[in-house]
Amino acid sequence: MKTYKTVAGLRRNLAKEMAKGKTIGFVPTMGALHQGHMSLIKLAVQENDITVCSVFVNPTQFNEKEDLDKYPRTLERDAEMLKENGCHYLFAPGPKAVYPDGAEKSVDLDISALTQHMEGPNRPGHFEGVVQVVHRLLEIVEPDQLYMGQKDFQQFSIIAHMLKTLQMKTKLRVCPIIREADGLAMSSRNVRLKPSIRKRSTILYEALTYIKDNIHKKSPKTLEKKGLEMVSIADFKPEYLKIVDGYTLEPIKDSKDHSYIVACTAVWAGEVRLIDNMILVG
């Protein structure tokens, strides 16, 4: 496995191997990686010639600096995993490689419609940032595919209608949320979790569980009510807990009048966001 932190450098390489006529599978992350990130480089070897994963974590998208300054950062750690799992590329940039001239620039794409509920009122301005990085790493690793995982299911979807509407020649590749044997679902932050709540954090699980185990059988606001108070114990602080039409991301009043339907939730353990989700169905 090659690393390289600056532009110039990856796209001499990948230019090479384009003109060779190989594919190109992308696995954007901000490090700190684990296995839910190996799924998505496997998933990539596997049906790609060439594979790439970026760590830059994007200082656009994080609402607070010292959520900024706390979020973990491996990346000897991470270069061991990915070169273990067959990743060939590994892009390293700073800020000033991803953004050289030092203003970064947006996006011009209408996400409105689906940052209206969940994340979007809880964290503004933190998708405009993902879009905006994701399409400038698209701009410099110019992939056939783009892998990224359910857990973060409003961010692919926004990801989704950024390519769709851009008409841009990446195929986006959803990949299941990878958990740990006791349900919680993998993430760079749970390494920030204190031992105790840890213990506890498996209720994200257990209150989606139960929301798909009933979402034929009672009412979707009936079921929000129900898993916001399960995920309401002590050292534990709810945001939201939505069960919304996975397509539009809109709120649902009927499960039967839906196809797609997903629950997501994000949940203050301590001091860790943690998010999770579950499709209900579809």
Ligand code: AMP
Given for the second form:
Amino acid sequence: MKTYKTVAGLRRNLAKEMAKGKTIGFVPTMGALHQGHMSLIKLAVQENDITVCSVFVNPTQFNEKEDLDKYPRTLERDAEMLKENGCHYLFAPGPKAVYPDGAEKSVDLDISALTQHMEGPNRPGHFEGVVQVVHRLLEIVEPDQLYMGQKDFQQFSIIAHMLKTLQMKTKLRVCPIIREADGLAMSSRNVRLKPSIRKRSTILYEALTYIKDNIHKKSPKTLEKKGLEMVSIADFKPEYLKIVDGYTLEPIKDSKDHSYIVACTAVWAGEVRLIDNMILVG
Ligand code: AMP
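Take the protein just shown as the form predicted alone and give its structure as the form predicted in complex with the named molecule.
The complete assembly is shown below, putting the previous chain first.
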């Protein structure tokens, strides 16, 4: 595996691969890699000639400086894991390489319809930052296929909207959520959970599972209320728990009226913000 910190270095080599007609799969990450990320890498390796992974902690998608500062950075270990899983190129740039003209310029794309609920109101500017960085990384890598996780449901929905609206050539592949044995969704932030809180963080998975088991038995409103109660244990503070249409991300009134339904939640577990979701129907 080759590692590049500059755009020019990566581009030179990718151009050679493209000239040979090789297909390129791309997995953008913020590093502190775990088996969730590796599931994307493995699929990309399986489906493409060349797999590129980026590790870039993108400042423009953090709305709290403290969260950005505390974000775990483990580049050497990340590189080892990527190599073991067959990744060909690691792109690990700094902000200047990604944003040579400054980070202010953003992509001209209306994402307002998809950011009305859930993460949108709770993390102002977050998705604008995500769109900006993914767009920029796609310009650099020009992949045939882009691999993202269902873990960030609203994120991949917005990127799917971007690819479609801007008629970009890249195809999006979404991979299921990889969980720890006890149900907690893997996340780079999990290492920051205090042991007593970590043990009880399974409550998100339990609440989502309860909702899935009851989606056709109780109303979405009742299930949201019950789910919020379930995750409101000591040291845990829910930001939202919503049952939404998987296409529009709009809250639903009756499960019978929708063919694709997902429950999404964000909960503060002590000082760590956890997100999780579960596809209920579809
Ligand atoms: P991040 O480094 O958190 O920005 O995540 C990079 C990519 O990995 C995103 O597309 C995430 O949705 C995906 N991802 C993160 N956690 C998981 C997980 N537990 N299972 C599957 N994919 C994941």
